[in-house]
Amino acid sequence: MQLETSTVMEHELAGGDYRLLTLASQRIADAVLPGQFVSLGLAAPADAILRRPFSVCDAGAGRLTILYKPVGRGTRAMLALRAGDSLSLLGPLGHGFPMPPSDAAQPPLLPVLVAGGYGVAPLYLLARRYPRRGLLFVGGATGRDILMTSAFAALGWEVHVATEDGSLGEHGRVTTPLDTWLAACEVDAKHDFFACGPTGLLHAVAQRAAAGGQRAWVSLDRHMGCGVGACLACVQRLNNDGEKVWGRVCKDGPVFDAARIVWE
């Protein structure tokens, strides 16, 4: 974990209403691992006291990328930044997805990658440092929800699109097409999800994979106080072997194997 002082490289719109802010980084970026989160210290508004935790969307070369929607206090007034402006960044923090280790004498399973809206964000580093290409299930209440399938695309990831009301993709949630897939494979293939969006959708993930005998890894979005374990705002029960005990999203997560949370 490093404090530096970061400047904005750009800020541009992503689709919808997100919007994506790179900045420079000379030491955070080439530390992040797929899944880890950033925390943003934003000069106004003044009485916006806390950091703003987000997914890493993409980093290397000395740049970070992340991938926000303007809801609040803080991230309408991210709205305002431009390049050359300057924050403090805080990261990288928690632990993120698992990669397959690089001497491995079996190439890693296929990769199942399920996103909600801007559940993508996380889903992206990890799909470019990825050592397998496989797919990805991305899902929103409307067609402005779905953000960057072309990126993914790009680096040869098959992609399914869902939405609620139909403008794009299959009529439905993003668990119509992952379901059609799963239906469709072979009764022993073998691969592993990644996950990440909202609960619901993370526990309709957990259950597809417990059901099938595959694991799965989900990030976990909770509201955070200091980011670093010390708050104890963003406590997630979880199953320790057989036991029940609080872990803590920032610092123990946010990425859990889906077999250890305690679904409420």
Contents of the next structure:
Amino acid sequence: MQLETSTVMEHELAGGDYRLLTLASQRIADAVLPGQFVSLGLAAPADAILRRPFSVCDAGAGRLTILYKPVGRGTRAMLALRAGDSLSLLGPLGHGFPMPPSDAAQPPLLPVLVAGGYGVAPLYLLARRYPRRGLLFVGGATGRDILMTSAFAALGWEVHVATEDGSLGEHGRVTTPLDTWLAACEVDAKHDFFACGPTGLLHAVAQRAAAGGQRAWVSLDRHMGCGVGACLACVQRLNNDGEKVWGRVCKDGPVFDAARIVWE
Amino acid sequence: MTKTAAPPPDLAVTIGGLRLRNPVMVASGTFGYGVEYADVMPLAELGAIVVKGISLAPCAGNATPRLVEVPGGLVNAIGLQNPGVEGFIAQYMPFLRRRAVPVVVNIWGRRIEEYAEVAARLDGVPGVHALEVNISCPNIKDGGHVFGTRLDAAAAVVAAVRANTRLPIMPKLAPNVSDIAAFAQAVEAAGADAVALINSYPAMVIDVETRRPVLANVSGGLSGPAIHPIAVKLVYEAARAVQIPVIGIGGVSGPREALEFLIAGASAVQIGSANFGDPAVAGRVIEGIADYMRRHAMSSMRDLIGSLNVL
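So that was the form predicted alone. Now I'd like the form predicted together with the partner chain, please.
First the chain shown before, then all remaining chains and molecules of the complex.
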């Protein structure tokens, strides 16, 4: 974990209301792993107390990109950021997705990514670095919530889209194309799920993984305080050998083995 | 004749026999057990670290949501989640002992006997330098705040802790009392070596769309810049009422707020919520106090503490 002053390099529309913010980062960008996050210390709003946490969407060569939607006081204030502006960057934070060793004798299981809306963000960095190409299932309320699909396709990943209003891809939730694909799989097919999105989506993926005897890794999104495990605001109930314990989403997660989550 | 530079100001203070290299501590609940922030804020630079509140048995804390940001502050109801005194000693003291930083352990209980037992257990634990006695947490239904808003109960807790430890003890007072001087005097008479104030102010936030309280605990405690002027007045009143050192807490987010507490009569300060926004804020505050002392030709903290000019 490092704290550095970072400079805005690019700030662009990513489709819908979403923005991609690219920062110059001397040390954090090259250290970040898929599923980890950073927190931004913003100059505005001036009366804000907390930093703002964001999954890292892409990183490398001294650059780091996050994907965000202006929904609250902090993210709305971020719309004013311009190239050259400086801000405080803390990271890499938390534990990300488990990555198979690149020199493994056996290729890893087929990776199946499931995203809701801007949940594609940490999955994109995973797709870029994963030693095997796989599939992305992405859902959203409307076509304006479906982001970065061409970027996944450019990496050679198979993309399936669903929208609740039917404006793009299949009509329905992301589980509609996912279930179609799962039904067509061989009975004993093995794959690994990686998911990021609303809790309902993560739970749905966890149920399908459990039913099929597959592993699933889910990235939780919670309101955080410190982002480093100190304040105990963003805790999640976990199963720990039959005992229920609190896990800190920011420090012990944000990525957890779905089988450990106590879904409430 | 060459002009020699003035020697750097001496920021050291002594709190109940405990010598601190500077008057800047990090407040309980906002810095974990030190390990969480050690990468970006060298612990050895701090005056002291006050760790997250410890109880006799492990405590699960409150349901979530536990924290909400409001303009100028935070409202929290974490509920004093902690691994219990044995868990704390086993999990965190080996790390803290290796750092050259005084460790102040914040302790709490639901009954007076629990405070006494935790104090007794920590007495003699290598690396533990002092106890902060939390009699003012607004987020525990029984105990905690109850002790901090009744004079006799506050004194009884402090007396019980005093009887069970040789460590310096510093009760942490609640802000929502009618006469803070009386509480400061009561804990001084009960054997406190210093008095720390203020804890967060009882507060509540409602989501008007759902008409539900935002926090699972319904209410919580307000901290941050919003409570700073309240804390300054209370620190000023407490410092005039007692002989023991006063530690100012509440909304320190830069050198200016720390200096206000010191000028009002505090011998040291604690930084709380501001650690979340800038994990290195304590270093900035320490440097800012030194700069101020140079500008005002002050050589030691004695020149600064209680230097308020009242017309």
